[in-house]
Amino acid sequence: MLRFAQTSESIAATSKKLEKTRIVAEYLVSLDLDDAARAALFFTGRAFPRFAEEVTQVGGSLIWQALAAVSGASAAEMEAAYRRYGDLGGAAGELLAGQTESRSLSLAEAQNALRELAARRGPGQKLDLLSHILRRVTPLEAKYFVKILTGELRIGLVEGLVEEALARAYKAQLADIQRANMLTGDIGETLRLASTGRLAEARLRLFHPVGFMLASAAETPEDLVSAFPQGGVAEDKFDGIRAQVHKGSGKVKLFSRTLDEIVEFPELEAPLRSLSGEFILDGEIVGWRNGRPVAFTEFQRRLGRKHAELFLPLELPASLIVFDLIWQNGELILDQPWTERRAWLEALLAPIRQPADSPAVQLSSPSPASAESDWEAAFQAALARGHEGIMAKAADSPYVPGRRGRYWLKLKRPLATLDVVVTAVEYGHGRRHAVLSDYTFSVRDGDRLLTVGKAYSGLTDAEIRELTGYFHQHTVEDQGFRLRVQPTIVLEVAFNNIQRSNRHESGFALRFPRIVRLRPDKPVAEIDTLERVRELYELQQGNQQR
């Protein structure tokens, strides 16, 4: 583990991608195969392979407690260390620098420690083990053990560069490495296959989820005409929970975009199990009532309930809207064009017959589009059906897991914008750890300012640096990571929709807020009000019920 940490330091010290891949490649080939597979996994910032169901369930609070117990540092010293590095790993390396009786941990021991953390139940047991590990290892190893725990290696080494390093180390084609890693969901297994020249043997396996194909954003229907000059297909963009369905050997499992198993919707299993053969589908789980989608802000009440109350599936019925098929009866078909995959999907779902007002499983309804008017009409029709926009797809597009390209584009428009005032700020993460880049904002309610959301995207680095200095000079209360500030900076924020919330003082929360621009021209007295938020919420609810 010490050599891994030292190698990681060397990788972080260079900004040159070729140099990073060289360092990784040379390090991997210097190890035995088992350790090389472990190191490759750790270089991706993961404790476990993508498909694995193991999770450590060790969050920042628990790591913070362990560091405090082992280092003996005060809260102020710990906060100062965190601010210097912007992540708990860097802080751990500094706070534990005085440890003199530590000894090195092997990669196998580090992997076993991560597995034992995942196996232990309850925060108390996990805290005891983590504290023991941090006392045992060297400060540099503690730095990278914590980074792997948090999934934030932050050495400028994305998984794509690890794939390039494998190609270099084992004299393989990068495309073959990428495909094997995509199919297996395990960079360690990919390394083993590459080391013995068996990359072609990589297979997609049922119940090992793969990355979802992602869409890039489009701003206008005109953008879609430019992207698809020969035309394409428009599908409704559903506002729900993306789901990958695996069915085989008499069982069904659903996986989320984070490749975690979805367990909250058991009523979907029977209709999916009734379909013939084995398959992997892509779709979206939405709330469905009276022939229309339920607002996600309402449907999300079903999330996180492994043992939901009996009434919930009746009050908020779920429907899986299927729009792609990537594997069927042992045959990988993601390389086939969308038109062929669609034909196979329609044949597979043909036996499904459900009442129109409450279908448990339904098939998306694409329509051809080429002219700007076609895309605009599809967009307006999707909004009228209660969806959030459209997906535009190239008819000849393959299914590209985990990649965001130009085969699929999404067109959606924000509900509205609000003018708000910043009332609290927080330090960012990574390269923004030294600046105040996360802004909590409020609306007016008479003489009061009530929080309604938080945003961290939309401003330039220069604007954030300038505002950081300003906020330091206008701090009302320094709470460590967070500063309450004088309410003087007005922002215009966009968002997707509004939901009820107990977290914010206003009773509402903006979903997916982003900063449109600074509004130095607008005084705080003229920002939007709680009444306006209520109006937009009621308008949204009315649109979704029509």
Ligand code: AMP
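Since this is a predicted model, take the numbers as computed values, not measurements. Rigid core: the largest C-alpha set superposing within 1.5 Å between the two forms. Positions refer to the first chain, counted from 1. What changes on going to the form predicted in complex with ligand AMP:
- Comparing the forms between these two forms on their rigid core, the Cα displacement of F481 reaches 2 Å or more.
- Once both forms are fitted on their core, a CA shift of 2 Å or more is seen for R448 between these two forms.
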Second form
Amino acid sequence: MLRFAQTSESIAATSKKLEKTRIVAEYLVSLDLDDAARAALFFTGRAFPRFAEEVTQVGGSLIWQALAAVSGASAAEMEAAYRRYGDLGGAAGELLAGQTESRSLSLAEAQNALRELAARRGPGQKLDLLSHILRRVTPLEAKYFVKILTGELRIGLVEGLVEEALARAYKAQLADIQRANMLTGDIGETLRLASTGRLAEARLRLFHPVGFMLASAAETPEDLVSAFPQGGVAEDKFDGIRAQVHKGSGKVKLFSRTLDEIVEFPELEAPLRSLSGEFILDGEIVGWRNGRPVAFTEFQRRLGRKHAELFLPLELPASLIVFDLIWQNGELILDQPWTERRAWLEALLAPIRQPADSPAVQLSSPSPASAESDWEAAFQAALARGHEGIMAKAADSPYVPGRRGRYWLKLKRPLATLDVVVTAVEYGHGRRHAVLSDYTFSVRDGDRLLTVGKAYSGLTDAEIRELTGYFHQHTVEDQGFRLRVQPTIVLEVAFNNIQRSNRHESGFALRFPRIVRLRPDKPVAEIDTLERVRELYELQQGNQQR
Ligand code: AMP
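Next up, can you give the form predicted in complex with ligand AMP of this protein, since the form predicted alone came first?
Full assembly next; the chain just shown is listed first.
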């Protein structure tokens, strides 16, 4: 683990991608196969392969407590160390720097320690073990052990670069490495296959989720005409929870976009189990009532609750709307064009084609479109059915896991933006730990300002730097982790939708807010009001329920 940590430090020290992959490759080939597989996994910032069900469930606050206990540092010292690095691993390295009775861990021991952390039940037991580990290891190893726990090494080494390093180390084609990694979901396993020249043997395994195909954004129906000159298909864009269904040997599992198992919708299992054979499907889980989708803001009450609310599934039943098929009875069909996959999907779902038979599983209804008027009509029809827009798909396209490409384009109803004023600011994370980049913003209600959201993205680095200086000079109250500032900076923010919320003073929260631009031209007295937020919220609810 010490050499792994030292290698990671050299990787962090160069910004050149080629140099990073060279360092990784040289280090990997110097290890035996088992250690190389472990190191490759750790380089991706993961404790366990993507498909694994194991999770350490060691979050920031547990790490913080362990660091406090082991280092004996005061809260202020810890806060300062965290500020300097913007990352718990960096802070750990510094806080434990005085530790002398430590010895180095092997990569196998580090892996065992991670497994043991995952196996321990309850935060108390995990805290004991983590403290024990941190006490034993050298500060540099502690730094990287903690980084693995937080899921990110922050050394500028994304998984794609680890794949490049494998190609270099084992003289394999990058495309073969990428495909094997996509199919196995395990960079360590990919390394083993590459090192023995068996990449072609990589197989997708049932119950090991693969990355989802993602869509890019289109602004207008005209964009779709130029993106798909031969025409394409339009499908409703369902606003719910993306799900990948795996079915085999009488078992059904659903996985989320983060490739975690979804356990909240037991009512979907029986109808999926009743379909013949083994398969992997792609679809969206939505609330469905009287033949229409339920607003996501309402449906999401079902998330995070498994058994707690016995009647919630009855009150808010879920439907899975299936739109793709990527594997069937041992055969990978990702590379087949959409039209072929669709034909197989229709055959598979034929027994439950009628929604009345089983509304829990439905098939999407694509329609061909080529002229601007076709796309426009499909878009309007989707809105009228209560969806948030359309997905436009190229009929001859393969299924490309984990990529946001141009084969799928989404066209969504534009939501109004709001002009708001910044009332509190916080330091950012990572690269932005030294600048004030997280902005809590408010709307007007008479002469009061009420918070309605917090935005992190949308401004340039230069703008953030300038604003940091400005906010320091216009601080009303320093609350340590947060500065309350004079309400003078007006922003235009876009968002996905509005939710009711107890967290913000206005009683509403903007979901996924992003800053569109600074509005120095707009005085605070003219920003949007609570009344306007309420109007938009009601409009949105009406749109969803119509
Ligand atoms: P967005 O979340 O706005 O970036 O839109 C992309 C998401 O829309 C995808 O990840 C899917 O979860 C979802 N989606 C909804 N309807 C469809 C559909 N018919 N085909 C593919 N993805 C869809």
